[in-house]
Every structure is written in structure tokens, then in C-alpha cells.
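Next up: just one chain, as C-alpha cells, the form predicted alone.
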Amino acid sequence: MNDHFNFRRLFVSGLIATLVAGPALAISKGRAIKLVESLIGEISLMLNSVKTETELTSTFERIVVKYADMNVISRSTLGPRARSASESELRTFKKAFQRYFARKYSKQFLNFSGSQIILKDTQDRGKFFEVGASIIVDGSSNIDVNFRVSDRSGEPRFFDIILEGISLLASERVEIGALLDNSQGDIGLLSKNIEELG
């Protein structure tokens, strides 16, 4: 009876512990890659049957919904005044930082219209997997582009992409910036800015 007690309180001990501590995240190889492919399936799927900007568009930020960390990518591009700044400014920002990165990159897509991705090598950098891939260019070289990986928010996501040797997030993170700035570091107010860009 004294160790069915004993055995049923570190139980539950246990398995408080663990709702509390949240889930271990670590993310492995195998995860980050099948990420990858499925990304790089539905964007070269994008790429060879969408005809219009519009459609473009909102195909490309149903693919960046599904498969990018917008939480860590936008508070990122946000830097230091992302940690000051209202849960309720953050959620709006992120919504338009989001339509605003779908129609800014989508149109770069247009230009691969036709074009293979496939994979290379993945590397190991710690905290992430960064995923290598080539976008196959007919009558060019080839593009190369890497995908950072993380399960940062809780599941593999993408939360930058490495395009010929440059970091989208680390670009965004200046533009944003600057944007910021110029709407005197008033968030709500970059949100309806950028609206308009891309």
C-alpha cells in the first residue's frame, strides 16, 4: 500500500513537472529536411502553375503561414523595440509584416517561373539545421539558397533563408528598421506603413 503511495505521488509529481517545464524541443536532421522538402514541393508547384501576381501572392503567404516562424521572424525584424512593445501590437504587426513579406518575395519567385529546386546538404549549426538547396535556372547558373530551421515555436519552421550567401532576416531586420524610425518608433503605426510596400 506504502509503495503503490509512494509510486502514484512521484507519478503525478512527475508529471506536473513536466506541464510546467513544457516539452524538451529539439528538433532533429530527419525533421528540418522533410520541412524542407515539403516547402521546396509546394513552392515548385507554385512556381509552375500560378499565372498572376494576385495568385502569386496569396499562394506564397499561404506557403509562408504553413511553414515559416512569423513569430520569431517578425519580432526579430522588430529588434530591441520588439521587447517593449504590447502583445496586442506585436499580433498586428506580425499580421501585416506577413502580407507584406508574401508580396514582396513572391514577386521575386516569378523569375524561377519553370525552375527545379532540389536539395543539397544540411549542416548542423547548433541551435537549428540550416537545409541547402539550388533553384536549377534554364540558360543561367544555378541559385543556391539555404534554409534555417528551428523548433524554436514548438515545430520545425523556417525562420530565415539564405539567398546566394544573403540573410532575408538579417536584410528585413535593416529595412524594418529604418521604417521604424521614420514612424518614431510607433509600431501600430509601422503596421499600416508597410501595408502599403512590398
Second form
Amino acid sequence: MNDHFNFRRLFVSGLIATLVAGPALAISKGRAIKLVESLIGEISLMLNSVKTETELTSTFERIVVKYADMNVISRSTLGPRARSASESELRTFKKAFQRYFARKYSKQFLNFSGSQIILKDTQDRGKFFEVGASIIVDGSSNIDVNFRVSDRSGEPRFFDIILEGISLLASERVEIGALLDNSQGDIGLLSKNIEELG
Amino acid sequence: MGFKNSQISIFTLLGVVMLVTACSQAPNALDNDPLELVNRKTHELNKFVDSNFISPTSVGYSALVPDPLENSLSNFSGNLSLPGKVVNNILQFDLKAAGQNLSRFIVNSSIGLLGIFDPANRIGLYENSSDFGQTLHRWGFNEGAYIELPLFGASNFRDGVGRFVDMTLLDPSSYVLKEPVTTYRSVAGVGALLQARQIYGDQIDAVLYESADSYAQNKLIYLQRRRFQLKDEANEVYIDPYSE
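What would you give as the form predicted in complex with the partner chain, now that the form predicted alone is on the page?
Next comes the full complex, and the chain you just saw is listed first.
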């Protein structure tokens, strides 16, 4: 009798858990995949339509602002210095960083123009989803690109791209960290300096 | 590589010492770099060698030497490195990979005319990359501290040991080959290096000459690439910018 009762309680609590947690998680995972699908779609469209380098950069910046959490990415590249930065410093830097980022990485996409990107499996990594994709170069050698997506900003956005195991966020933290040292920790000066880079 | 026995034993001794050091290192993040001061000096030396010799020579090499000849030299050199890879596959108990590399070696050495052509690729017998650093990883050794080797570039203690062992002990070709083939092999090896420098030129230039701290960037990229290649997920770089 006792066993039967426990079983029923287990079943009911399981059902509640499924109703509460299950769909919520499923929606996030689905939304993470959808975000990357639509991001890849826009990048393909960009590669097929833009003609000049300026056009490429501005289109890519618009895409990045739409799909990436640039608040958290730009803040993270400043490292511990971000904690003592003012709101306006962070805002100015974010704008400069976005343009620098777009100039630097839009060029890299040109190498893949004409190649196909396919989605692979998506992993639940606890605090974020890692959406796997592969750039098909010529059959024998594919390039793995993973998008780390979180909705902790309020909506699903990617906050890191892992290209063949290399974290773009980690690279930019090293790069911006070194540039910040060169600017003696002055975020205003750093924002001005990165306008000429990328 | 033509090392004499006494040299081999010195390398082996050095290898054992490095191995013991490597074992005593704690599992690593990206900041296991106690030799940073020396490493940075070595990095400047490597950049000097690259910008003055390797990079300009690779440009001239690719301009002067026709592509098919460049490929043949790289194929020839790569083919002779396969037996060493087979040894490592076996040491890792990966008999499938060993069989694939051995078949590839047999096909390319015969039908591929001593390895100057690569018919194995066309029938899907791709190279299964392996080295003694990877073998040590499979045996459970940690990376140890980061180390930038003169001329060879970014490495860590474990893979540095691996490199020495691969070059001195685990290369069957070097035991068998005689002059003048050993010289041809060295020449082809230089050709392969120059071709690779040219093919990956943009990426290498971006890291070495366009980044604000090329030492740190090169280290970061090496460690992550190597861990990705070894499927070393325990040491994967993971930054959560939301919890900073």
C-alpha cells in the first residue's frame, strides 16, 4: 500500500516537474537554435548581397547588434577594470567595440563566402546552450563553429563563438586587456584607439 | 634526423627530467605560465626568425616553386612521418587509426611513387594525426606549464617532451633511411614548412604582427587548439561573462 502511494506521489510530482520545467527548458533550447539558424541565414544573405567592404562592415555590425549580447561581451573584454568604470564610459566603449568587432570579423567571413553552414547538435551546458555548427569547406575538412547562447540578458543572444576550439571572447579579452594597458587603463582613450583598429 | 647515440641518451635524460616536472604540475587553466619571462624572450626570438627568414623565404618559395612541386615535397615529407604516427597510434591502443595510417603509408609509398603523390586521400585514407604529446595525454599526463620553444614555437611541458621523443626515438624512418634520402627528406621538410607558412599566412600574421600582445594571444590560441584537438574537455576554456 505504502509503495503504491509513494509511486503515485512520485508520478504526480514528476508530472508537475515536467509541466513546469520541461516546456520552459524546451522553449529556451528551441529559441537558442532558432537564434543561430536565423543568424546564419542573415550572414549568408549578407555574403551574397553586399558589394563593398564598408557595406559589409555596416551590415555585419547591424547583425551583431541584433544577435549578440554586446553589453556583456564588451564589458567582459575590459576585465576587472569594468567594475570601476562609469555608465557613460561603458556605453562609449561598447559603441567603439561594436564597430571594431564588425571591421575585424566581417573580413573573416569573406573566406567562407559560398560555403555551406550546417547545424549540428545543441548541448545544454547548464547556464547556457551551446549550438554546434559546421562550415563545409570541401568535404574532407570542415570547420567547427559553436555558438554559446544565453537568455540572461532577457532575451536569447549569443555571448561567445568557439571556432575550432578557440573562444572569440577569450581572444578579445586578451586583446582588449593589452590595449587597455597601453592606454594606462583609460577607457575613453581605449575607445578612441580601437576606432583605428580591426 | 641523424642523431648519434650519445645525443639520443642526452635527449632521453632531458625528456625524463621534463616528464617528472610535467607530472608534478597541477591541472591547468590558461595562467600556468611560471616561465613567462623566459618565454617572452623566446617569443621575440621566434618572431625575429619568422619575420626575417621564414616569412620572406616562404613568399619567395611559393612564387618560384610551381604548386605541384610544392605539394609533392610536402607529400614526400608527410609520408615519411607516417610510420612515427603509426607507432603513436599503437602506443595509444588505437589500432583502427594505426591501420589507417599504415595503409595510407603503403598505398602512397607504392602507387604514390615513394610518397610524392597522395592517392590515399582520394580513396578516403586520410592521415590520422598523432604524436607522442597526444600519447602522453592519453596515458593521463597533464599539460604542465606553458613553454615557448625556440624555433618550434608554442608548446607545453608535455608536448615539448613529446616533440623530443618523436624526433629522437619514435621515428622509424630515421632508423631505416640512408643518405642521400635523409637529405632529400630534410629538404622536403623545409619545403613543407614554407608551404604551410604561406597557406596559413594571414592567420599567422594576424596573431604575430597585428595583435596588441602577440605572446599572450599565441599562447591562448595554442592551448585552446591543442585541447580541442586532443578532445581534452576537462581543460576547456569556459568564460561566463554573466557571472563576472
